[in-house]
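Take a look at this one chain, the form predicted alone, written out in structure tokens.
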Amino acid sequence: MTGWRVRDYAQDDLEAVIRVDAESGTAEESPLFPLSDAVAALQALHPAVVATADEVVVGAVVSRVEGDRAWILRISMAPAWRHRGLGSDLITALEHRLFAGGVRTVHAVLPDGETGATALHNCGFGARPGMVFFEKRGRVTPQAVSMLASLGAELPPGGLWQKVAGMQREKELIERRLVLPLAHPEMAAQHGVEPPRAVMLFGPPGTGKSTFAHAIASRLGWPLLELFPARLAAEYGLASGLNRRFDEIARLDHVLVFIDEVEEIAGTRSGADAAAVGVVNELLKAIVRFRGQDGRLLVCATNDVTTLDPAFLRHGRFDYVLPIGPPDNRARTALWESYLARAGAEADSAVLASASEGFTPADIAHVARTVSQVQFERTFDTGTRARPTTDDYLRTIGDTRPTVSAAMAQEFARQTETFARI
């Protein structure tokens, strides 16, 4: 739970705007557009959001819409709530209004150290050399946001990069192998650096596939489609489905397309099974005409690559097979920490990165969250707030059986070692 709700800005909240804007500022030079601006933007319903604790406005974001351009007039918070994500929801908040509405460019300018830098950067604007200049360009279009809520696509919240905690040395695989060339083609292109089109990420269940496909949308600012098998077999049958999809997907101007658990519709072709090979034939084909065009990325999963057709991996359909395993010491410590944090345990998370081998992202959720919920139960009986201990974790932890069993890591390994491609 963040605290605070984020909604549309009203004009009963005018008043509490202008106060938490008094109450916001860090830097000494004034901003480039003066309250008066913003009060009139307020006043002439340009877009604008704000959050509220306990019905209290805590922040606000207000914007001046210009043709297709916006600018970020202010970005307030009260002095409490800073440094704990509430600018980054704000400005998260603002830009789906605005580039729903037909809004391509925002822009924001700000003194160096104001109120709102940092979660702008979380939200993936550019900072402009030689000035504290932000920018972002809306990768949707107007024309394209009602095909992307008809095929169900999302806009992941800004800042899902920063916050996957641990897995430093995947996220710094794929940040430098994925996010870098499609978020600089132009110098990408300078170096002989062709954006990639497609990767494959394989590993044992729960540990980050899925996070880190939408992790990947949310760091390029690029709307996310998840594509379901069963809903497109059900709708028109799987490799009509597969070829309607991918051609509807083509007048997408940015897109990262998702396909979990792959296998489903990429297992190894048996001349005996004809729809089978009708529908890996009809992937491998989608897969060639999606590569076809920038701007787009596709992201498989699978928890088991040796179940793919052989053909699916061949060099010039996937340009990485990335291995996302069990979180390493170092990761598992990250991942305890934040969850330490969120629920105020005073817990030590060494310990309980050593006794937590061999969990996954998901198995040390599932037993941070198993410990809060105890400790909230146990709070509500006794009236006294009760934080967990190193023990209670520990506790948990032996009750819980690792979704990684030796002989899945052993296994995992072993097709790191002969199917990776780094």
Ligand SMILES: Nc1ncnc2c1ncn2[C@@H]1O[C@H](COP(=O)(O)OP(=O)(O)OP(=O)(O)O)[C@@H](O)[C@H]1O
Second form
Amino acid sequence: MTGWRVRDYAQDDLEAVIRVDAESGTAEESPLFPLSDAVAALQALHPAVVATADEVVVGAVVSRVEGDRAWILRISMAPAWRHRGLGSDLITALEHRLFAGGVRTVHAVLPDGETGATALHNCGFGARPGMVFFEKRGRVTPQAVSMLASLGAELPPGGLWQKVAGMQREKELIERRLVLPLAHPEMAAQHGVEPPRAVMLFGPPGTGKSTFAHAIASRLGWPLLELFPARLAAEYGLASGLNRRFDEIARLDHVLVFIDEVEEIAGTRSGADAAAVGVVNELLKAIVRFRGQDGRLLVCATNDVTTLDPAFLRHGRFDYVLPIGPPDNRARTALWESYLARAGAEADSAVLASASEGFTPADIAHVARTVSQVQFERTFDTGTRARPTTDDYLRTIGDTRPTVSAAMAQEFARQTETFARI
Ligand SMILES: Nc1ncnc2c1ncn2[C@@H]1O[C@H](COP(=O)(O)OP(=O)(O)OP(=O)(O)O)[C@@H](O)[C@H]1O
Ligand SMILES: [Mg+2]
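Show the form predicted in complex with the ligand, please, the one above being the form predicted alone.
Next comes the full complex, this chain leading.
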């Protein structure tokens, strides 16, 4: 083992470079750029150099050029050749090529204590004090993406949670009971908290149950897969369709499964026909299986919690049964504010909130949309920008029947007392 020779990487070297790379790591942390990135850079002929001794590759440095910057993706050295200046030789040779090719800055990120740090120091690379390396990992791998697509799942856009206006009480509850333990499973485990697996949302139409399901998935960064019982029924028959779908779901790493209007398939079994009983039984079994795996949450929603088969609401199936009621005054104010801002309106949100008691978010959205459309048409017709006033909104509120009547609100309060588990 005398000396080595440094030369440009050639395509035939690929296998040897991979071999040296596998022997090279000295740190526990895995490198920032995976080997696949280095291989891709080599194949795309980004600058790279190798060192050979007796025609055997004993070291390699691989880079990727992006405009006038380059990243050193890999510094690899066979163990027997460390601490002899090989790394410095390789880096020097590479940097000549990079700077000659128009690169102005070369970056490298190494795990603590990794092979190559000394060489970088020796070549005049300075560690940047005061820099912290941030990273956020997407939950979904590319393979999972194609599987998700084939199951009809979607990755909701970020920020949906922030867009849920008002509903402070519900948001706080969902945040604490569901999101936190799922997002921090280790910390939850230290306290003996088992992350929730299934939650039932109930409340009058249009109060935001579906909105919450999507917002929770967005918050967790998990894909959302909505099950449509009617489709499963048409394809396979409902009971076996559910069984199949939950089998497929078991293969996903992270997923929020959403079943809307679950009362349609989870109605009470007493007095039901044999097929309907079979479906309820299948769903109960599926939930038990579903609960056995980490990284998933089943969210079911219903307008009528009283018609569900009691077995669903028993402990051990759904961790929580959460009421999602019509928005209170504060939540309505927040909802109005978000719509007023969007419409460039000069209207009083507090007045509108008081005038819209019993309105659901869907009702408020309807009024806001109606007023905005009228103003848009007015601006178009007159050529001057029309701005909606409090009265414009109040008039439309007057023409709109609230979804949640006093009787419904009372019934919801009664159901909350009987069924809620929070
Ligand atoms: N907190 C909220 N902030 C802003 N918009 C909301 C909020 N809650 C609901 N909406 C809007 O109101 C409409 C109805 O909400 P959603 O469909 O989530 O209600 P739902 O409870 O699922 O109704 P249903 O029982 O009829 O299925 C949607 O357009 C949604 O975007
Ligand atoms: Mg809904």
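Basically, rigid core = biggest C-alpha set you can superpose within 1.5 Å across the two forms. Numbering follows the first chain given and starts at 1. If you're wondering where the values come from, they're calculated on a predicted model, not measured in any experiment.
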Comparing between these two forms on the rigid core, is the C-alpha shift at Arg317 2 Å or larger?
-> no
